[in-house]
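The chain below stands alone and is given as structure tokens, in the form predicted alone.
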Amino acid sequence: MLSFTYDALPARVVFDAGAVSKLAEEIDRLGVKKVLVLATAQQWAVAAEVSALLGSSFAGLFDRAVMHVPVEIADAARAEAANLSADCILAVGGGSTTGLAKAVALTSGLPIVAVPTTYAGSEMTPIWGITADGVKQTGRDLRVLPKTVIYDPALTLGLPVPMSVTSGINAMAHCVEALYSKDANPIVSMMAEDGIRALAQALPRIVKDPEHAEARAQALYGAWLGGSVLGAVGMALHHKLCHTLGGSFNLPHAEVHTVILPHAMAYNTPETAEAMARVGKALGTRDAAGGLWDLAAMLGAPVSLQAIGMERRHLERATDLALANPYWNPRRITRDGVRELLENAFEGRRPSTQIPPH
């Protein structure tokens, strides 16, 4: 018999064309008065011009986050934000400064607005993660989740092909872990697949073409749904190997997703036929596996860990940090496993795993 629970996050999503201009408003239902903004030095100059929007709200921008959330840069702007006397947080751009923008939430209770420009999807889920010493450590709590997003295509146009591509299969990443998790319910299950499905449709015509106004679009709201579901239900091994990669030998987060998801979709396939059946349904294939890694590499995304910079000799290492303190996964963990998957991983392998018909 059916059953499930099913708790929806409190956050406000506007979603249009233009939308950014509408910011103020948003800002006003808050009732807040001073927003600190935050974005990465590259993406300085859209921050600014957000920044603009806020009139006699702006108090400041601090343009320092980088990947991965360093526990330095996010003590840096607890103590600007606290400086500034800031109630409130603006983080425009992609998972990086969402990421930091959790980190000042986490300590401080400040509400968050975000404002995305890549399809990270983190701006939907109360979870944050910070690096120190080497190690990044995840965690949930709903202070960090951004009480209204406000997703507006157009501010995505400029974002790079090949940053479209990978940021684009890290939402997927999202939608293939929620539709095996051990909290998965119908409607995340139902997201995740559309959302794999938007995704899959928009970023072959976003690579063909950039600024195709509906394919960034579609793609947006793959990665709205790519966050609602990581928000909504706990994630398993393939996380837990980004955030180990990423967070230790300080690799390009949404091209580490991009090229560990096969791998992990193949790994954990023999104890996850329908989530993969459902998976390969949205992409138009019965292998799900082979088939998402054949549309990154028709994309022109990396399908190697050694393609983004991973070294043969620190796999040893990752297979360790990966089996510390691992997250629950629908197939048991073992050292061999994980060691094949990210040697996989790293030669760049094609994986298959074709589900048979029903």
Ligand code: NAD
The other form holds:
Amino acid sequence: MLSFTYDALPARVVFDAGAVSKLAEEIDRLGVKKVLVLATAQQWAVAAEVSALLGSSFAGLFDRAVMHVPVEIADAARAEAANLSADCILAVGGGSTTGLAKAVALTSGLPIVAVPTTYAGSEMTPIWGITADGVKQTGRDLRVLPKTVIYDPALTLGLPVPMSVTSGINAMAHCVEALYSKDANPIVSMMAEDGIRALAQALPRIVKDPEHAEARAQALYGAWLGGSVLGAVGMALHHKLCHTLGGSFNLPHAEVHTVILPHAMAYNTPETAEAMARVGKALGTRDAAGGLWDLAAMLGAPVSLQAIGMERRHLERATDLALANPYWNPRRITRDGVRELLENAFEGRRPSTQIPPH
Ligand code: NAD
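Can you now output the form predicted together with nicotinamide-adenine-dinucleotide (NAD)? The one shown was the form predicted alone.
Expanding to the full complex; the earlier chain stays at the top.
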């Protein structure tokens, strides 16, 4: 019988090619006057261009965002916001930049406007993370959920193809785990299925032509759905493994998601037939896990942990870490099961989970 509890999150989303030109209007709408812009050093130029659109509301540009939000950088950005008496934070960039904005909002309560330039989806979630002494602490707090998100596909035209592919599969991972989440509900599942479909259609087109405006819009739409479902329902084994591998072995976020996802799906398939049928439908295959692996390989993405810098001697410790804190998963988690999953991911073996025809 259908049964669910759903807390919809508030967010204003403005989506359009060229939507960033509406930035000043959106800032006015929030009634704020002093905007601190955040970016990575690599994206300084695009952040400066976006800053220029703010006119007299521009308070300053802090371009020291880096992966995993080190507490020292969070503190420096918080100090900058206080020194400038900023009343709003504008994040221009991927998950690392949005993450830094969240760290500032967490302690200051300042509203965030996000202009995402990858497919990570952090802009749609109330989840924050800050790393101190090599350990990433995470939590949920509505204060860090951006008030306004401006999705402008034109700002993603230059996202390098390898990053587009892995970031897109990162967004698909949110959708896959949403479909079998313990909090799954019909609206979130519709969004998740369509997110997978949009990304599966868009990524091959982007690989062929990175500046394909329509494909970029379709991928960003899929990323929006991925972020939305990530913010709405709890995740499971796949996200736990990626969090562990990324945090403890310093592996790149989107690539880890890309390598692990087909294997986490294969592991969970025996208990998630309906969810996997929906993933398969969105991918156009009867074998959801194998089909996703094929898609990643076809798009030129890494398919093994060894290809992204993991060392074999770390597999035992990774298994222990993944099992350390109990967490919900649709299929019971066993040490042998996780060890085998990581072994398969390490070697880059193609999983196969053919769903028998009815
Ligand atoms: P990222 O933000 O670290 O960006 C990767 C690199 O790509 C950076 O050097 C960045 O400057 C560059 N870049 C970004 N957009 C670009 C563009 N359009 N063109 C050219 N270069 C561009 O990577 P990410 O995968 O977006 O984010 C990963 C981080 O986000 C991780 O720390 C992860 O934990 C976090 N995250 C958090 C949530 C959440 O809900 N809290 C969700 C997803 C990801």
